[in-house]
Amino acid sequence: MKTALITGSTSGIGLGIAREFAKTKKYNIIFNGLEANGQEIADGIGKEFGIGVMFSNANMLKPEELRKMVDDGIKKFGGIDILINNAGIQHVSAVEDFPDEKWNAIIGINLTSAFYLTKAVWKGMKERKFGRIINIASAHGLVASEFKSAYVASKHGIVGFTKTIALEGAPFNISCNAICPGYVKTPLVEKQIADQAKTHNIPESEVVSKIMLYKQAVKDFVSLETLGQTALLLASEHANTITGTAIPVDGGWNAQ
């Protein structure tokens, strides 16, 4: 079995991707998140699908904790074959009111943590001549929206980072790709509804249709299963020539 490390995998998109990987029964999974019951979530999926699991509550803002998570995963499973940099946070605010600490946290969690983790798994991937690094970016890694300066900057940054790592990894059968989802109904998005209503001065009931899905041709949230299956394709041995891409999974948002 191969081993996948998925950050932010005890809730939202990360948990959805982890479940799709677990269903195949071909991957051990290293779970990561700050949920108090993270170990319980990991153990539950391990038992449900009969796979090996590990849980780490490593903080994305603390590089020493990220390195320890990787080291512990290698000790337990022998190596890390797939790295999915998914952990992320969001804040919606006009730039003049945007808190400095929110900017730093968003860039640190959404972008800089991917650098630390990629660096930590790189040696082992090179030695085994196999690695799949998948960065969960966003439609906002390809286009911008107002009031999301830090998030858009971080996601554009992760797309650029993806391209660089793809070039460096190509001689060693290490691919790197970004998945760029539109809106997915997760706790992160649910929390944005109130923020968006306040920022745009509209009722919360109108946020989904008038703000969130307005730019999508398909007026529906992206499903967790779709993202998980996309990640599984990119993680496969057959995807070695798919690298350096930023794949929109956004209901046609970027087709406009």
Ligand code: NAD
Given for the second form:
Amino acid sequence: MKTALITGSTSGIGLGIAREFAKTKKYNIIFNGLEANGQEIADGIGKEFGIGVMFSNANMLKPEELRKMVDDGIKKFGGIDILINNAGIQHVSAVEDFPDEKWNAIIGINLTSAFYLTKAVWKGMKERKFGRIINIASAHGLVASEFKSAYVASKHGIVGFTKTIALEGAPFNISCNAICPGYVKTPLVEKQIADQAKTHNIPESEVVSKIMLYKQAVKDFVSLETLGQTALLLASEHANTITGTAIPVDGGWNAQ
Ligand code: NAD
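The structure above corresponds to the form predicted on its own; please give the structure of the form predicted in complex with the ligand next.
Below is the entire complex, every chain and molecule, led by the chain shown above.
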């Protein structure tokens, strides 16, 4: 049994990835997120699939809470083999009106937390000569869209971080890759619809077709199962030579 720590796994993509890992019955899962029913979600999946679970509400902006989550996970399961840096937030606004505190929160949650957590799991991965670090970036880790300056900066940043960690981890069988999803229908995207309508000055009913899926060749949201299966490949033994990549799972957005 290996152990996977997935940040932001009590909602959306993180929860979808956790479910795909749980279905294999090969992983203990450390859940994390700010949802009030996080413990309940973790316990429910643990029971449904007969796997070991832990829940932590460690805040991505508080390094000491992140280190405690890792220490508690190591105490409970003996080590952390897979780290999935997934927690993230968004804010849509023209740069001239972009609130300073939103910029700092986005960089802190989407980028800097991955640095703290990588540092915290590194020693154990190095000693056991196995580690898989998977960063959930975005299509916006590879290309930009207007009105998302902080988000695009954070996601390009995490793609750069991924490459560096891949180089440093290579001698120890620690691989590091980024997954770059297109649009996935989660609370993060639902919340954006109103903001996008306001910023682009169009009705909310037109945001999905005119703004979101407009850039994807495949006019469907990316599914949680597809992202979970991609993460499972990157977590496997086979991913020892897949490292330093940023894999678009974006319905062809980046092909254009
Ligand atoms: P979501 O809002 O459904 O889930 C985000 C999770 O992160 C939640 O569990 C939340 O509690 C947690 N979180 C937020 N701030 C936190 C903090 N300070 N400390 C601890 N946890 C915190 O969003 P999602 O759509 O599932 O997004 C997950 C990741 O996928 C993000 O990094 C996002 O940028 C990325 N992504 C999403 C999409 C999409 O279309 N939904 C596309 C590409 C990339």
